[in-house]
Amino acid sequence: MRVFAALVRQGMKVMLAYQWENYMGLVGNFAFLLLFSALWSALLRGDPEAQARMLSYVFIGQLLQNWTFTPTWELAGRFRMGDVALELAKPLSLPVRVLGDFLGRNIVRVLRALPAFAAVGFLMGIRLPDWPQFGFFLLSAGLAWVINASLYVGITLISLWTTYFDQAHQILDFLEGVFSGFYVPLWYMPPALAAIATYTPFPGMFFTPAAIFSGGLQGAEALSALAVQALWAGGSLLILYGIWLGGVRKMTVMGG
């Protein structure tokens, strides 16, 4: 444990060198926001609460970008340079090593942006959920990014079996998009497709933590939500570590 908190010390000192990088993001994310606020306000419009819902369940999920960002195409681009090699001699496992250093950039991703969405969200009128539904929804956000992160990271290393994986990666993000509630809630998908998200761990990746937080998720459905999202957890993990043991016996690298 104490290993993996250096780990997220030394990824907060990355992410601290490069300030510019977080606030470009800031403007990228409140131009999603602005953008998707407004199309959200035109189609509620005539229902006031639903409206609220939204605004709230929007901006919320614009910081979570940021606590779930996941920059694998650093790891990939030392897999093509034939790097792996390297982190393959090291005593520590890659996939904890990656991990504590993704969780210490997000860490300063989501500290340097709240000040800016404080900001934002007072001019919204986005009002914090009341205990125990904000300690739900810290919860949630906390299992996201154990989801987002290793799956991310596992589908990277596919690399160990191929020198091309770039197809696996745009899978990933369609599905995302799809199923993850990030364009369109699970709430107004067709019931068809919202019941075949359920399985999968996408909402466990952005719908859960942004519907408890606006309150399309509350007592005992946010506790299921939370059920269903930790062993999406803990089976990501499981996943990730998979490919992991399984490449490291079919490493492929190139030129050797």
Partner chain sequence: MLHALRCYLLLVGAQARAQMQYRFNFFAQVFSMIATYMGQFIALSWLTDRFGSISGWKLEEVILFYALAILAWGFAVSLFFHLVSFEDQIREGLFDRALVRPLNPFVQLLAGQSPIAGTGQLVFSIAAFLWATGRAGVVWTPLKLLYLLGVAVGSALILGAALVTVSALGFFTRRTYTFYWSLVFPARQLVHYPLNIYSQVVQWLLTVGLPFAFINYYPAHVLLDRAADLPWPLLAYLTPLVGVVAFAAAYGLWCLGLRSYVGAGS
The other form holds:
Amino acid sequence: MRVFAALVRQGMKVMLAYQWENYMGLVGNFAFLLLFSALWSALLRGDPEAQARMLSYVFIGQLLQNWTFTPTWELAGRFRMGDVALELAKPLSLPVRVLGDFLGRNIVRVLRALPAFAAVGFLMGIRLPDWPQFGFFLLSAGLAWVINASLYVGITLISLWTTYFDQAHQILDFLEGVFSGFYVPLWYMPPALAAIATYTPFPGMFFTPAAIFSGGLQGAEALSALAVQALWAGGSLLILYGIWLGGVRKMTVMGG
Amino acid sequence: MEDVMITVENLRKEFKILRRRPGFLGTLRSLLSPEYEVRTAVDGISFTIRRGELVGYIGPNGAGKSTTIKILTGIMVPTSGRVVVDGLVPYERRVENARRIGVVFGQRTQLWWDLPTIDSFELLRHIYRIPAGVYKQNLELFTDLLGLGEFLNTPVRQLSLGQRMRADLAAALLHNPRLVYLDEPTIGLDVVAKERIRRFIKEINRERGVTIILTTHDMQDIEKLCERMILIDHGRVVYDGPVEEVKRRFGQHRILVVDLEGAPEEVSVEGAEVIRRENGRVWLRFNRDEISAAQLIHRVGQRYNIVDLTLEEPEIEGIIARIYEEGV
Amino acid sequence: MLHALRCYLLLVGAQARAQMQYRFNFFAQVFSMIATYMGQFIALSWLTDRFGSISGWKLEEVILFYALAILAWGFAVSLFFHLVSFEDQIREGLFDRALVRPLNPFVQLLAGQSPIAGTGQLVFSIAAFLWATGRAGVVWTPLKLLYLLGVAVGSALILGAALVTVSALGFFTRRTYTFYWSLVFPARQLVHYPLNIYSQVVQWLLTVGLPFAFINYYPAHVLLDRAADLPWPLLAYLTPLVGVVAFAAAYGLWCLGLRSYVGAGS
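Right, and the form predicted together with the partner chain of this protein, after the form predicted on its own?
Next comes the full complex, this chain leading.
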């Protein structure tokens, strides 16, 4: 645990050096916020309650983007340069180091984004949820980080054994785009698909925390969504670990 | 003035470096009211180079070498001073200047990485608008002199470093430039490859009268190729003159190597400094203005039994290294 | 000028030959495109399913906006996408090579990409566009085809101008990727939806500031024979002109950037 904390601190230091990227990233966030708030305001004209909920949903969604940002292309670049053997020689396994690094960076990104988001949220009239609900949200955001980071790092590690890593990455992007609720929350999906999506890991990457924050998931519904999310957080870690072990075996047997 | 190729007068280049402030508000403030630090890379350099000269332009890393070369080639505009290259101010007439010069950056190739070597030459022919006759004649000549024939159809990325450098040299000379800048043309090459490159450089300087500015860290390049060298440090010219003169001016130190009988525990001789020891063999550095070699040998002989001795003339390599370390 | 054009074509040809040395997986690229755009497309269809229309536009029409944007992007990627990685060239000192050659460095930079690299994107874009116009019930006339050609060129220039601007900012800040991903990419997403969902200010910004509305929103009105619905129908015919003006302005900024890069006027 102490080693992991050191990794997180290292990641925070790295992120502190990326000032330009960070603040430009905020500009991108607000462009998307503009897009989605305009879209949902237009679609939900005449239903002020649903409108307010969706505004809150897309607002927190953009803040969550900073929290679950995973620059896996840096990792993929390192693999392409052929540093993998070096990675194997280190005492601490690669997934642990990468997760620590990403967590540190994400913490800095969110802290840097908070003042600007607080100001914009105030202007948009976004209200924070009350206490147990806010606690659920924080928990759910934590789980969302675990699922995002594990799945994306796992997909990147696939490049250890196959050249189709780009395609694997795109399939994950595609599934996340469709089922995570980034474009359309589960409420407005075709009901049959939404029912299926509920049990996949994808809503746990975005929809669950955003819906809890906006009050769209409450009480028992929120708890059951959290339970599914927690299961998938464990599942994603197992998937990551499995891909890593498979990759290591392939590396050591085939010699890279 | 007819025979002057390059005039540099009081050249200065300062870089403004943005001072960064930490944090979000800091970044915002840096954007609104930027605060700069000034670093002087070139601090009042002057020299002239005549047509047909082959000059070594040397100095330690960060001395202002590459900044000067960038200004001369038109890539950079100086803060103040006057530069005229072949009658043009390079950074004011960059394209026209580019047509008349050739440049080899030893570390980065000018060639198209994934294409056969000959394709790069063809592209350059069009970019420089080289007349067909000149192109053909030069290509034949360089192929012959540099032995390009064996790899003209090989993609550049598959060439050895030596082959690539030869191809780069040919590429820089295809358009008959009157002036060529060579930046570390022998870096990373083995002895044989270095010799070949040096012979070629000498040849085009002599036979075609091409003016050559050579920057290098390899003092052998300077000794074998250049008659004149300009040594810069901290953005100033510290020496400009014949290569031989450097030895006389800065090479007062010589080294006496003696083998002493019985390998004495401690060796010290008045007027000389022990710079190295290996068992009985001792290297003594002395200043020839203060003590002659004969006097020193006499002194050593008084104290110890000399088995054998040699006197080392100063190598330019060592002299330059000392200037880098200690200044002039 | 003629020399520059000739050199541009020769250099692009060289890049294409260089690209062919590597295994180029056309199908992998088309697959990527499908994966990239399909998600958004499915989301659009769900929204129109559920709400009937988006600010008065039916699904078929929204798809047409979308397809026009992808078509323009297909051309822009083939010609200009490498500008996004310009910061690498600056950092590694590769751009200096262009400055010691007697050819406009802008031409040399533009010629730094193989057009083949974007073929998958382009073929997918054209296919998606044809399908969308079919569904939207666009009635083709020779005049409309000619109009489409003008729109395609103009749109590619508008997007090209945005990418040239990104590379110009690279001269000042030594960064380019971040400007693409934080400015141009989100702005492209904005016009994937009908412009009239946005407030007047944003519509005005996307017309005058970052004129992406000319890529798809205004031209779609002509293809659907609804140009008369625009507050000012002439807007629908300005795409080529806007493209040329935007590209010229971006080139101006690029030249300013180059001046700053070589240390003049600072």
